[in-house]
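Next up is one chain by itself, shown in structure tokens, the form predicted alone.
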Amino acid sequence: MSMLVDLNSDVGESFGTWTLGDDGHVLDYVSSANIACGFHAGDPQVMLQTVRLAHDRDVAVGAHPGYPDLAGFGRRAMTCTPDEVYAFCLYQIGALVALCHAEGVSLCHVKAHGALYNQSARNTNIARALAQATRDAAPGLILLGLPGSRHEAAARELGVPFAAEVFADRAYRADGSLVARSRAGSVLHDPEVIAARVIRMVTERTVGTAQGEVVSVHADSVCVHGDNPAALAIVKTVRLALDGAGVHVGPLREVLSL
């Protein structure tokens, strides 16, 4: 039986006038797509053509809320509320929720964006109130997150189906969470160095961290993130090296047999 894991990228992070990334050619390579819902980045005509693009190309669909941040691309932590967390959470995947329904699309999965994933990771009480957003805002949906995290625990908490994700293009420490992105050596650029790393995830379930040791990794959804400037050509790399070493890319449903 072959490997079978999902392929996913932050995509919709245009505003208005302003582009960012290369949606259209990206969506080509994953399996699933993660579509900012206009806090952090993204508005509603680029939230429904996404989800065009992404339902014309088979690609499984996901609710990608952050904070209410836009000038800081929602990488900025902000003090909020477990209720401020789940409000705006909910408002954000609902919004996705009705522009999927009238295209259709069933929406597969929610996955924070930036500062709140990053903090919901570490903080019971805000990866609690991301958990109950997920639950609550349609049956069924998935909550993507970091394996071993307070992300894991919110979700098997409050009953919500739980996958675990790791990121091709960042580097880890050696607790498992990614190093800041004002570090330097956090983001990673080098398509090939990324696909090897993201072959050892999938097969070996092992990372090397930012110290040098190596790590356990369990990958239900691999990321490559949309705003990555070689984002293209990391994730065309990652899928053919995926591809080559035998492992079947498919949407997280399938992956967690949903």
Given for the second form:
Number of protein chains: 4
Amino acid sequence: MSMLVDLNSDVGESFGTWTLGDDGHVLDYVSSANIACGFHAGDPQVMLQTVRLAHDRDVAVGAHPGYPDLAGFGRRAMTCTPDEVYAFCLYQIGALVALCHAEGVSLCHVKAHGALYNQSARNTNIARALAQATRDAAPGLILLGLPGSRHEAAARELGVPFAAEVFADRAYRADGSLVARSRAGSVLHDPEVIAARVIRMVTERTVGTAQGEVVSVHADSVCVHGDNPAALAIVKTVRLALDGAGVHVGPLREVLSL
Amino acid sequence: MSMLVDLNSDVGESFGTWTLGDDGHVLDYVSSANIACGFHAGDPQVMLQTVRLAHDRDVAVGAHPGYPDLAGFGRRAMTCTPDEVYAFCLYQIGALVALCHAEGVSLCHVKAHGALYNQSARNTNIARALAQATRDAAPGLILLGLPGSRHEAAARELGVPFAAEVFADRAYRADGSLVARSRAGSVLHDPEVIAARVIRMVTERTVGTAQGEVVSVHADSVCVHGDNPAALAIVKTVRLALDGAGVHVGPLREVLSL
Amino acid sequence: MSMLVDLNSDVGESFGTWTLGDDGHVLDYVSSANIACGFHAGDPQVMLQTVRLAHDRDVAVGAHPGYPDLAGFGRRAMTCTPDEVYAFCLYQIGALVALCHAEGVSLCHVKAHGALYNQSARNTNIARALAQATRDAAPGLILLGLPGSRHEAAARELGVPFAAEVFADRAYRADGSLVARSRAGSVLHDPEVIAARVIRMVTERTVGTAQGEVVSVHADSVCVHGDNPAALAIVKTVRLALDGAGVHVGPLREVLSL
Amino acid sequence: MSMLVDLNSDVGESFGTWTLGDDGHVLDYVSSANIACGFHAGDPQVMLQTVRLAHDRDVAVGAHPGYPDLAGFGRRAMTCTPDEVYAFCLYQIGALVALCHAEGVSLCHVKAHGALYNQSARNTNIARALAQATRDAAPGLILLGLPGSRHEAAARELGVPFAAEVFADRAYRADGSLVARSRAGSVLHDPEVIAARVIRMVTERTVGTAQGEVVSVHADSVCVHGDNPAALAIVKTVRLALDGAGVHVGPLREVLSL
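Next block, the form predicted together with another copy of the chain, ref. the form predicted alone:
Starting with the chain above, the whole complex follows.
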């Protein structure tokens, strides 16, 4: 069996006069771009420019909807109703679909951002609202998310194609969940260590915990960050390691055989 | 020749806890609904509910994009660049397309709101940005606007179907333009007077000025307002008058034979 | 002992083109106005007009800060940090102080809105942030809030004058807390019943529960709502009942003997 | 006569997760900080942190209100009414006053930002709204602005202390106005050239045009930018040159002998 995995990163997180990340470079290394849709980051011009950057590099485009919270970058939990979540996910995904359509690009996937990602991972009703919006916004969209989460369950229940992601730079616990960011050692920083973990997660389907346990993982996609120079170095190292290990980095549609 | 005209109204202008207009009733009388897209009014839930109201009554749905100015209701002129206008029109139209898609509705047209309507009527570059966004957001969209305006010219130049609207309750000048709102007598209030003018504009293709001149007009659509009880009474009177005069009120697609 | 109580209501909750409530009338009956400060409702012009309305009627002005959530009217819980809450309360209170200063009005109190009210009632750190902002924004401000809450405790801890409010139209439980809005019977609607309860809460310092228990309450202020015609009728009935019972309705500063 | 001039810079222009400028460094060299007030940049936490940075360095704090246009950074002209401008300037100035009060800082001045600066320089009614808000928001505020502008005239008419600023890095025309940014050579880049011009503007009260004319200027304050490394180098060079020339850099209150 030839190895194949998607590499995804959040991009298009600038807003107006403010620049965040180095999208032009990170898009040189990934196969999927999660583009912010204006509610937590990304204004319409930033979105359009990011679609163009992704299209130029043949990177698949996904919508990255978030809570309506620009000042909090969509990271603050908010008690939105499922109806609210459904409507604002449709809204954000649709906005990006039109910007893609203008550039001859077909939207590929949806990945929730920040607090919406976390709340839809744990709350069944929010998860269903997200999965329904993914199903209803445009035909054939894939939901990219956390394996074993409520949003995976909701996607499978609704017949929405689901792609599971692992995190290149995060420590895992024995039950396969992530070590909380507040804990020491929860985020890894050494590019070589991270790249080796990614190779193992993709080729052996396991990851080691800090306590030395071996955990099974399934990765349709590997999430990497590119919002600062150190992060960009990690992306590059991971990509070169995957290439060197003979793992093909390709888009979700290919990974899921859709 | 059997008479046919579209009747359009701006709807979906509530926001969050704030209600504006009586959309449920105005949609009983019109054939096209211009739905606010979140930048000057209309949040995603309001948009979705308004799509449902229109769909229930078989009213054609159009996008009503505006400037990003909630506090000013999109009525304040802003010096946006054509690139900005293009991108945020794509964004707003796309958002509504997805909400329509979720309800099995096909978006029919685009009509700019407030200051964007006025600036795109007079400024060639803004007009082109609007027409390009209408062309690029989704296939087959009609631009509804002011006859003789720059946005009509831009639409024709780009091959975007254009529908011309007249205003039921506004006084006209001898050159076919509207009397400025700041002038006395610029806005008519008597439902019967307004209905009679509309019948004349549609069946005789003329309108009389305050000075008694007769002006030629062409109406693919008649714009009516329904945001207060008096306005709603006008909408109802105009519709009954058109029905009584044997004028068929039908959607833009039919009027333009598309 | 001559009876004295404050009567407070949330006002200034319009925004831009959208009107909410009938401030001109509700301010005829209350002694304290809690004015929305732009984050959940109220734009600067609405705030200024509301300050003028209150000043004309000799009604004391308070700031009514809320979460930065216009679409959710500040009713959605948000996980803001205490530092965020402190800074945005200072910001909102200060904005109103300047609008008051321009009108020769001295800001009297602060009452948190919606989810901020509820979260600061239960969470010590949020409560302290609110009380600190009340202390630091301008000299001598009173915090108006829920008796027995964390924000009462925080105010007393910091030496901020605290005024306790009861709710005219809400059912109470035997422990003195409110019956949740989701329960049947949690909100009362009959103006006469409500007025009689208010008289009892103020003159006898007790309220009856649905189960017939008698609960002790302490009311520096009674909160009434005026955002619809039925609510306005309640305000008027309550005020006339207090006047008829010989209870003087006066501002918080007088109630607290400051 | 001993020379004295103020050196001012726009700071606090970050927002939420987005950072702009290097405020910590630029504040080492200037005597007045114009702090963005949340409408075009600057959230309440950024504002508070910037007040602290300025206070630590004994830099005078001013409010830098702008149009409500975060996506456009307050640079887009908007047709706000004078009443709107008056109210939102009061609001923004007041918000900063409270944040200053919490830190034991007294607000010193007001300088309009971007399009509001430009529109209030040319339009008498907007200028008056700005000057009135400066007068009414808090006692004793100075309006810092463009010499010869409508906002200078409005300030003098209303008895608001006015401080005139010159621009360190902009080319001047023979009538004392600035060469438009769209023209080649309108912005200077060489730190030494800029510093020499500033020394001349301050000590000789003249500036040379590109055509070699000598223009009289009056500088209570010199505006410098610090939002990128090159700009910061200019600030430092200008400050060292002023120090070297024996010009005392001090706050507006001292310059105006208030």
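All values derive from a computational prediction rather than experimental measurement. Rigid core (definition): largest C-alpha set, two forms, superposition within 1.5 Å. Residue numbers count along the first chain shown, from 1.
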Next item on the list: Verify the C-alpha shift of D83 between the two forms: is it 2 Å or more after superposing the core?
Entry: no
Check: Core aligned, does the CA of A174 move at least 2 Å between the two forms?
Finding: yes
Note to self: For a quick test of reading the superposition: does Q211 move by 2 Å or more at the CA between the two forms, rigid core aligned?
What the structure shows: yes
